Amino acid sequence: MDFTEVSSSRGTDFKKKKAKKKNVNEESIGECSEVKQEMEKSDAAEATALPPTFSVSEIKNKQRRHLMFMKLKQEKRKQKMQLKRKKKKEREALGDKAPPKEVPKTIENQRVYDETTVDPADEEVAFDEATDEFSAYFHGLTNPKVLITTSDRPRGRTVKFCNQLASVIPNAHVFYRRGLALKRIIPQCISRDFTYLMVINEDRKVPNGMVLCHLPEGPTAHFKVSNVRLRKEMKRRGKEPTDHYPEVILNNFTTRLGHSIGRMFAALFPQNPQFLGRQVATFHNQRDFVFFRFHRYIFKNEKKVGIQELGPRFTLKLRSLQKGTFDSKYGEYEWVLKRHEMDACRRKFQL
């Protein structure tokens, strides 16, 4: 029997392919562990330049979201005030040449320029206080005496509130409604020489609303009332105030319909303030919110004040202003306030 011989390259060839395809596979391995290498130093470049992604608001326990939130809160002001403190020193060591502060922008110092501002040296604005309802007073042709009554079936909250508003507002009166309309009492009030009828009215035995209604010719304003507090409320009242006439300061009162609503304020109290008394009514229109505050004062030397609130304190919104006396069904009305369209801006202010 005859054996042929078969030559070993088949093999050989074989072992060949699997060496280089052993050889392809580690390589590929290679360049894929290398390229996850640098897939993950990149997103560790990545994660450090970005902010971390935690938020105090996934916390879910409300305990330790609480205090996370108050940690982070410290930190911030601690940073704060690390930077200012620098600041500081940084101006103290300049001095001179220390460059002006920052202006920090507020909604008041970034206010809509109104077309009714009113400029004091404007003739025509002379003019029209010369001729409208308040002349006679700001003349010295008649003195303010006011009534103020309230709503039917006051509470205790709201008297108390008007008694206190007698003894701020010098010949004022106050008197119960006794299911009296306006426009009855209106005329009463003219035929006996009150220059102003003031109403308030209420809500779940809170003061909410005020009418200020000036006598014989109007105009009539209608006032939201809020943040009412009497003076037993407050912390560090004086005493009660006394029968003195309280100087009165209006700030703010910028356009044709904020002059003539501080010219109404104006008219309620006497013109000759009695500086014996060292008391004083503020009228404060901040953001179009009218802020009431009374004050007693002393000077401690020439440069100190002393002040100390005598109360009661309240906030006004302006929510109409009508011509004439009262008149809820034919009145004309000057202004009104319309919230969607008025309030849409808030850096424009009508006061």
Given for the second form:
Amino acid sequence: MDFTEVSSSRGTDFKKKKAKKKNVNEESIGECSEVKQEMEKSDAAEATALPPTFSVSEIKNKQRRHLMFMKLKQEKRKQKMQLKRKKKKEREALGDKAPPKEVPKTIENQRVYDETTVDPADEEVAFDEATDEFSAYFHGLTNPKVLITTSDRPRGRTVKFCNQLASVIPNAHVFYRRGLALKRIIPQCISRDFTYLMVINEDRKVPNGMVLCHLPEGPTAHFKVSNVRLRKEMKRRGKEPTDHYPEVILNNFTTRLGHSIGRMFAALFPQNPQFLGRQVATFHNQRDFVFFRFHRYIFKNEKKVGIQELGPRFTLKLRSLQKGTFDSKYGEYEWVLKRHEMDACRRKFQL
Amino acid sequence: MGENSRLCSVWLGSETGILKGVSLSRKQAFNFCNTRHLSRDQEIRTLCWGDSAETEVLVGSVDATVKTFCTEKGVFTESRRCGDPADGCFTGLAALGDSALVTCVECGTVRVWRDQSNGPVAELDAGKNVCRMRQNPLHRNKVATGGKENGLKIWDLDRPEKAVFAAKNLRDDWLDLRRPYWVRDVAFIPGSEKVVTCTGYHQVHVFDPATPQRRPVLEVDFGEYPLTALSLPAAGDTVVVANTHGQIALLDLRKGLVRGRLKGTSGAVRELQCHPSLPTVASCGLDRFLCIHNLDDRKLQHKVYLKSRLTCLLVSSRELQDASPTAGGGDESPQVKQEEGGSDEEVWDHMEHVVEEEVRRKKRKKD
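The structure above corresponds to the form predicted on its own; please give the structure of the form predicted in complex with its partner chain next.
Every chain and every other molecule in the complex is listed next, the one we just looked at coming first.
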């Protein structure tokens, strides 16, 4: 019974609707017979107004979507190039009166001000630095002597990397680790007048970490090492470096932490560079990554200077700075990189 | 100098031997030291209040001298030698009232000094490698000591022969191995006899001398790095601890759960101190920053760069009146509410005024 009722009701509805529609149509025809032309125009406008919601990703055919996308891209590129040409022409037309070029925004020049930035006139920081652990070196009392070792059982690349580092740093000695604990090595190093202990860590035959421990009383820095390129892999490299003491360039170590790290790198090399060798070791800090490069330069004439990379090159990123000699468990850390907390702001730099 | 020192609400000692005062309301930091005679020998190790009115700060430095700093005048008024620098540096300093002092050094001798007398009045030996001595804020002649392989001991300074309470070593672990012990900081829980300690093996222990049990009644593990400092907030049942990686956490003392973490520090924390009445905690450490957190919402309120590595800090209790912005905000908001409440009457007052003026004008016009 119910079903029949429903069906019947539906049927009636249908009929009613149809009837209504017909009525409407008739009415509309009756009304709009005079304004038909206008209606047609508006219809056409609607048809053209539809596309704004259309996007390439809505096309279901993959080949066609690809084709359309390429077309869209080309069009955009054309427009961009046109705009560029136009601007260039305007600049040329204006000549000297042209407005100065805009400086591109980078996260470095948008850097958030760091309150620890060292002011060279600051007495307190100057005193702090003059009496820190590196003061003996900077007063010329000690000569650097570096021990380079690796994590246990180093393989291919790490061994080569250590040897090349030893050729860059004067008075460096490479030792096989022999499974010894660092805390037991350190007293022996101190008794033999080493001023640095450098440990290269490796993972799957790739050097990936570096512990740099200043002796005898610290501090200890832990770095991540990446993009190691040995001498053999270098393009257009010069001949083997000589034994001369290189000059050291430290770039962009501005904050208090950066200063400590910079002093740490500086104390690796002897204070009196031998300019005869024309060799430069560069530690360049950019966005908290420290890039190491080793060059030989030559003065071609009064204006031109040529440089030649000698290798190796690698990138360091500071993980932690610990007070005292290496003691990762009970040592007190002066600074620890806290990911997601410290690098939440991309424009804030620590070094 | 005097004006500056009266403003300061937080006092800090640095490794370079400079006493620093920070005024949070004015966002200023002052150095109280002769910058020409800086030396690492004068590194400040401990700070404490010399009197209950908080007008004197006692400064214990590495060369075994205790200096008195007057916060009213802003100058060092007195300096006295307490012990031998060879004994190690100060690990604790406390005032006993009527210008008597208690000092504790690393080698474990706790000494009581009275004014104008050369030698110590009383002396007791608390064992080797003492890391911290703290005074009971309520019973001022009771002190607690503890250190590396040197369990918690509570002493009564009137009877220095024997410790009132000495903690037993921890129970052996499940492999029947001895567990090492290293007390880094101690605090007395007010309102009970309990004592809370934090250790270099990242544990927090609560001892209860009132019970016959000499082992901790509660043991909590936090993190995996040595805990260096702890402090008890004004609201009970919790303790704030910090470790060598700059992780600060709020622990619940009833069940031993982490209630929350305080972010913002990047290096080892040397000392923590909670405000005596407000829910704020100040921390300082090797990262050269003074951080002030709110304990209720765990937000960082102030972060002040102080140029030297900081070793100790002292929070004054008067911060409530003028310094803390939260207290100021709290005062302001009720006032605003009152204004809103009385707004109806004011509106009517205004209305009457306007009507009267209009009437007068009309009268004038008529005249």
